[in-house]
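Consider the single chain below, provided in structure tokens and representing the form predicted on its own.
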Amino acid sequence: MSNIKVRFAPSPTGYMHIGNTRTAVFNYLLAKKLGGKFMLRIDDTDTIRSKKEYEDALRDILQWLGISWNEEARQSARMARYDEIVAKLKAQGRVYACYETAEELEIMRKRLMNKGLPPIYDRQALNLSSADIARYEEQGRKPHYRFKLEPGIIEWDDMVRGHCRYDAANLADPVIIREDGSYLYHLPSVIDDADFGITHIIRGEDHVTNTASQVQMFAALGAPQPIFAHLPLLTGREGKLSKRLGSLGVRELRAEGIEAMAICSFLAKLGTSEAIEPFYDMDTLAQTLDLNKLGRSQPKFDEEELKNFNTHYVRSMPYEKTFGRTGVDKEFFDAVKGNLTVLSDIEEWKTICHQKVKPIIEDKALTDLAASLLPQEPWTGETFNEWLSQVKSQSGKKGKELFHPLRKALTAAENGPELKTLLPLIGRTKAYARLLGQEA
């Protein structure tokens, strides 16, 4: 195909969570791999719940993740276009008014289910006379509108699920306009996808039945049908969707120090037959995208697994990928990265190694001895062990009574990075002074 174009269409009714972040990542990677365009579409038809702060936050998160867009649109600016299309569909008999209340529809649904029948709308509204409609309007009822599905088999080849087949007789005519005149998701999304030339739609498998209805909507508009891919939904560690998973915000993960590309790498491979491994740029990750490797079962998302993966990601990170973020040179970074959990942990190492530290001396005899045995530079990778062996031998101390006083003298802290790694970074001048109890 040429002119490949995908879209990410969030509703700004809340902050980005891990589920819709995954959808954004897959769409962006597909556009990258196929050399296409990525569109950001703000689905803000819910005027009550949509808020600018949510939209601003999702834009910020997308940019932080490394996701940029070539084009953008918002549904609230396209109401006249939706009205235009609905008017045409009404004239064609594909959109019709219904006057049932929510309570009446619920009674209808329960009655059908009690009979063992699918809870499908019975289209009684198509039989209303002018007198019936006048009576309802006198009662103050306002209609909602449905899209009329044509009988027959609805089919498409899904990039994840394979061949999909639905009988329209088993589907209810979807409501497209509420009683208050506001649009639901179904038809505006199709109109937008048709108008903006969207060629591929990647979204969660909870939209599969929507897709069946929307296939007929594309046909009613005379628009080409996009290629669909429905991703299995994430589940929690306990095997079911959890409130925590549904609301797990990327803002919170970012604040905890989780790397953007660690999130993208993790989500892109979760639920596939491939190993989850670190990727340090979107272009490289995109070339590995293969939707055929996605399993049909719902992958389990474990926040702790992501955090552990982030640790692996940081410890494997090339120095060049930290440019402008750490304030240390390559030698320092390579020395300490094996001890980092998040990249910001490097601040603790910088403070200990580069700032003045007021040592805590709790065994002066031991630290004085350690200072006297401290070898001259240059030091090698074996210097620490050789020095410690001498201190241990001459002091007769070992374990905590040996390590603890040395750590508090060298770092002024109870715990922290490994002394073996720290000592060469601190350097002999600072280490010698601190062992003698001098601030350095």
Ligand code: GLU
Contents of the next structure:
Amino acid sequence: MSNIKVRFAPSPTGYMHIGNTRTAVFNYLLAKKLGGKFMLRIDDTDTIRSKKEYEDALRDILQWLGISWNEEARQSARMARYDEIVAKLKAQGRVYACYETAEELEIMRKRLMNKGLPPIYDRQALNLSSADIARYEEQGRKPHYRFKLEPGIIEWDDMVRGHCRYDAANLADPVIIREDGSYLYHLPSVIDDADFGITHIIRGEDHVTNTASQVQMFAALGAPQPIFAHLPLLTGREGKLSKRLGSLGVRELRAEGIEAMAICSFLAKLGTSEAIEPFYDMDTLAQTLDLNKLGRSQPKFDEEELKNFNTHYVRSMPYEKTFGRTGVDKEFFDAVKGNLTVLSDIEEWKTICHQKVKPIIEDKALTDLAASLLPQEPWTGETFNEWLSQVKSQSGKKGKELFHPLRKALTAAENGPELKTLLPLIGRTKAYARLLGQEA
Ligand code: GLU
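Please show me the structure of the same protein in the form predicted in complex with glutamic acid (GLU), now that we have looked at it in the form predicted on its own.
So here's everything in the complex, that chain up top.
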């Protein structure tokens, strides 16, 4: 059995959007492809912004997307473990207390920037005497804590970005615990990844600099360094990722009738060298996953493109993949699917074929004639053509003048599947009455 394990680690501070959905999809597909495990980790160290409502919603969306997890963890339940590790790291001098206020740090940052220098914390806190500390404590200042980076080159082979190399001298010691004692994301994430045996970390490229310092955290814990893959971030049509797009909710897309597997297919291939095409299950999609095919540039995400793709997805959908959601048989589905934009549009065709419709009579002479020529059942594959050629020759009408009035009488709609396919679904009784202008 493979020891591969990935995790999706959302912070429950908002609803699932297209960006974090993409991260979840890639993680899940990698686990599937390599026969590994997928863990759901709730990153709820921010107790003020984390909400149960968001967590429930994200679980619901993951399930809807077809993403299931083998294991789960919650950061807020692991504080004692983080405290234990921090105590060790403090004893080793890898975690140190700092007493600067936010304002002081901001002044230092500006001073460095004005000199054209990178805003790297100068580690003044390491020089504090116990008298300095006592004075700060007396003033009521509370310490925040930083992780001390060791000098040297930090390297990893990224599955998307290739070889990555950072000089620790160019990085600031990350703050890991705030003044109020709460944990920032960096260290708990590494402790979890180490404790749960995470082998691959796939996340957005906005985490690349975090990775550089986290590589040293893994080493400080004596844990193996996982394999990293940083996905280029999505951008909007206009070039920059707009606020709206960044937060484009998957719940909204779902409510608009976008199919879960259409979203997964789309996101898995967006920004790769492969064409975006419909996949109707995660297993098949997972077999095609190849992170090497992901480009380095930021792919454009266009909501309209996704919607158009969804229509293509629905129109190409094999009946078995509807899993009974349509409530129709295969013959019916295949007859109308070419006219669906979203799957639920099938309801309209169910109404037209099985419920009452008020016909629209445009050319009474023609539709009366058509009714009188309508053959008795049973109908064969040839019935429609035979009927139509009789209506045609006896009325002298052809093309649009022939079809349009018949369609409007039979379906009360302007467009739709071919009449030849629809007529048997409507059946003789309804067709006959509708051609005569009766609601049926
Ligand atoms: N909770 C973090 C986030 O949502 C997780 C980042 C990670 O995958 O390490 O950005």
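Numbering follows the first chain given and starts at 1. We call the rigid core the largest set of C-alpha positions that still match within 1.5 Å between the two forms. Because the structure is a prediction, the values reported are computed rather than measured.
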For residue 370, decide whether the Cα shift between these two forms is 2 Å or greater, given a superposition on the rigid core. yes
Spell out whether the Cα of residue 404 moves at least 2 Å between these two forms when the two forms are superposed on their rigid core. yes
Can you work out the angle, in degrees, by which the smaller rigid part turns relative to the larger one between these two forms? 21
